[in-house]
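Next up: a single chain in structure tokens, the form predicted alone.
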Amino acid sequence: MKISVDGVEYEVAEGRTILQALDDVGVLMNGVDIPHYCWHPKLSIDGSCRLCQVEVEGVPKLQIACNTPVAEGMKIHTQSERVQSAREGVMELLLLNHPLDCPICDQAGECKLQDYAFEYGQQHARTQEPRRAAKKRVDLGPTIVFDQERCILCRRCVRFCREVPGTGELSVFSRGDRSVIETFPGQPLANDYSMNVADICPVGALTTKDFRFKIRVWFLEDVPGVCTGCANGCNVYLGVANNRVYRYVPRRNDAVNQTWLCDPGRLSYKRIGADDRIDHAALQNADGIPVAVPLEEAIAAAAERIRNVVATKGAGAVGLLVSPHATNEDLFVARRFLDAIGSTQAGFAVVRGRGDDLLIKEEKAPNASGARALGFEDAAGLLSRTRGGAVEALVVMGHDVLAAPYAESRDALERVDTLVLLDTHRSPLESIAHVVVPVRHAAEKEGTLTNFAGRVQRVQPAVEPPFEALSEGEALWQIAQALGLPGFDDPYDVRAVSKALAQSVPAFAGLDLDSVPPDGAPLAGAGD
């Protein structure tokens, strides 16, 4: 059906409210400004804040856009004098008891109350009565702090806890002007998605303990990326300043995570700049102790050791244990590396843990599906052959192989003649590796990842590691060049690799770096 908003015609779906219809076509607050507090695209309709009032021709009273269904030929006005006057009145009422503490509020800079007061409110307050006293710095649970005096009772947080995780820890208590948000007695806000209430709070009432008073948000650059905590591949913005990631916040993608993010995934940003990052290349000395060396020396040593194994044991004695944390481009280079050597010894290990029916997946890596799509199988077979002596040189990406169900893998890895480790973080594998090469986290490189549903999504560098490090693909490329393998003559170029992947692997057709849209696209045959 067709509706008209401020003289502009839009084709919208039947059975939707005005806000839903405008959100569907991508113009809400992006060409058609209808301010709102209580409405959220992924929560039930509340209709309590009254800020979204609009004028509908033929209807005598103003209507709330969040709960008014669209109709064929409906003509809507969002900027008339009646609408602007109503918005001023609503904003004045909402600010009656709100403290004037913007300079010290952690929400300043991304506060909708602040924004709407400036855009739609009155310039001066008319009240003289003192503001209602309420609680400050209420500890709601392990992740959230609540400043009750700032709350405007939009009830987004209440509906979220009831409708998304289904835990219902929050509710409105008391009545009238004494109404407040609180947790039920003895029930802290402690579900796996609790920190989302800070994202959807339009004011500074709910803030996360992790980010509270860390940095002013106007210093942050929001870089689009993908959470690497599990196989769901939730879309995020990485808040970056001074070459440091300060937080993850959800980035809307209705095909992946809607507008939500689990708490463990949200906090996984800390792994990017963690103290246990491998920050230098190393070679094992005669006493079996890793000694720091320049990166070029480690690459040359890895190539020489692999060359010796090929010369004495044959190409089939070289194996590659890839990582489901590496990008599709890294894994494609790994496949080409093995093909050029002439070996089929390959596999990947993925850590498994607790999952749920919402976002958290059991596979705790972002690209296990990409590894499978590129022909890599579970590491059990490769480890068995290594334990039996068929593999003498093994290039290992990451250290997931140390986790269950590969608990006995260390014995197999200790017996090989050559172990080349490409990893981001320290682990016991460092102590047995003959060569260690530091590699980049997904937030430090360009590439694509494939989530559990086969959706290919792009990542890009948000920060640079403060030490010399390569992507897994570039490290293998340089080792291949040192070995003189065919097909690796040109300098490493991730875009060229991505195009080659899309051209040579049918599942990735049309999914090179320059073709993947911002919200990702499914592998061929994976569906949408």
Second form
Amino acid sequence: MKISVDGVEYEVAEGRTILQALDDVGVLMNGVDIPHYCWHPKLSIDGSCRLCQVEVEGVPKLQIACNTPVAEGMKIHTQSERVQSAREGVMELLLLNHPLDCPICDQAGECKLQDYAFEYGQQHARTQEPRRAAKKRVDLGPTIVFDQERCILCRRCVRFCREVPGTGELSVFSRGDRSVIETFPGQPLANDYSMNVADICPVGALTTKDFRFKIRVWFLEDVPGVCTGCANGCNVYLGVANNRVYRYVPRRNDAVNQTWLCDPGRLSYKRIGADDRIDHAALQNADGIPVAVPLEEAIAAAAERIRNVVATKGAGAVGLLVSPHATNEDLFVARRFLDAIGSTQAGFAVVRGRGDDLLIKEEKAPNASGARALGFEDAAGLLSRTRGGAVEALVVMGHDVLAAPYAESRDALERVDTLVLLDTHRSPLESIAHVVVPVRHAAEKEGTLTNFAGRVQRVQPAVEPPFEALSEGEALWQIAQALGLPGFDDPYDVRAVSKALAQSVPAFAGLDLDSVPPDGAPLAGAGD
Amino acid sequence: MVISAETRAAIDAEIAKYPKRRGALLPALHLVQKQTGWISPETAQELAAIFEIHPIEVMEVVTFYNMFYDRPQGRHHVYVCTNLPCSLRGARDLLKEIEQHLGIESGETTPDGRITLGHEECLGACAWAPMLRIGAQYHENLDVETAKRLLDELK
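The structure above corresponds to the form predicted alone; please give the structure of the form predicted together with its partner chain next.
What follows is the entire complex, opening with the chain shown before.
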């Protein structure tokens, strides 16, 4: 059916409310600005904040756009004088008891109350009565702090806990001007998705303990990226300043993570700037102790050792244990490396953990599906062949192989002539590797990742590592160059690799770096 | 278990009257409070199990209504009306005097568990202001001395 909003016609679906219909069409707050607090596209309708009132022709009173169903030919006005004055009235009411402590509030800069107070608020309060005093720092649970004074009782957090994780920890207690959000005695806000309540809180009432007072949000640049905590590939914005990632917040993608992010994934940003990053290349000396060397030296040494293995045992004794943390481009380079050297010894190891029905997947890496799509098999076979002596030079990406169910395979890794480790973080593998090359995190490089459902999504450099590091793909490329392998003559260029991947692997057709849309696209044949 | 078998039977009888189970929550709260005097977290949890809702949803209802109590109550409820006509006739001073006399503030219970004191909006006895109620009994046309004597007589 057709509706008209401020004179512009939209084709919308029947049975939707005005806000839902405009959100479906993609114009809400993106051409049609209807301020709202309590309505959220992924939660049930509450209708409590009253800010979204609009004028509907033929209806005497203003209607709340969140809960008014669209009707054929409906003519809606969102900017009329009556609507403006209603917004001013609602803002005055919502601000009656608000502490206006923006200078010490973490939400300042991304606060809807602040924005609309600026747009629709009065310069001076007309009341002289004291503002309602309430608790400023309520510890709601392990992740969230609550400021009762700032709360405007939109109930988004209450509905979220009931409707998304289904845990229902939060509620409104009492009524009228005594209403407050509370938890049940002895049942704190503690679920795998608790930190989303801070995202959806339109004011500064709910803030995360992790991000609280770390940095003013206007210093942050929001770089679109993908969470690497598990195979779901939730879309995020990386909040970046001073070459450091301060937080992940969810980036809406209705095909992947809606508007949510799990707590473990959200906190996985800490892995990027972690203290246990491998920050220098190393070679094992005669006593078996790793000694720091320049990166070029490590690459040259890796090539030299692999060359010797090829000379004595043949090219088939060279193996690649790839990482599901590497990008599709990195893995494609690995595939070409194997083809060029003439070996089929390959596999990938992935850590498994707890999953759920919502976002959290059992595979704790972002690109296991990419590894499968590029023909890599589970590492079990490679490890058993290595133990049997078929592999003498093994290039290992990451240290997922140390986890169950591969852990007992450590003896296989210890017995090879040459172990080249390409890794982001420190692990016991360093002590048995002959060559260690520091590599980039997904937040430090260009590339694409394939999530569990076969959706290819792009990552890009949000920060630069404060040490010399290569992507797994570039490290392998340089080793291949040093070995003089065919097809690796040009300097490494991730875009060229990406184009070659899209051209030569049918599943990735049309999915090179610059063609993948911001919300990703499914592998050919993966469906969506 | 806080809720007695007898109360539970009465709750089940209420549930049978409603199309949706949770519709009987209000009568159930009345029944339980009659038995226990207040709704403790344990009671809320038992009720939540009966009504197949989150315990916190029971507390929502308890805290919404003034006459459900989320903490232990005294043996007598003394509520002073402080709405406009009573206030014009000195009810707020009366409440202050009573607070001093009992050594507690409105909303609190005496340490011996004898009296819970509160104030209330309009009990509909404006013509006989100021007034208070002790339980369901009204006491009207009060002065401070009469009020104190009434309270002292409570066991």
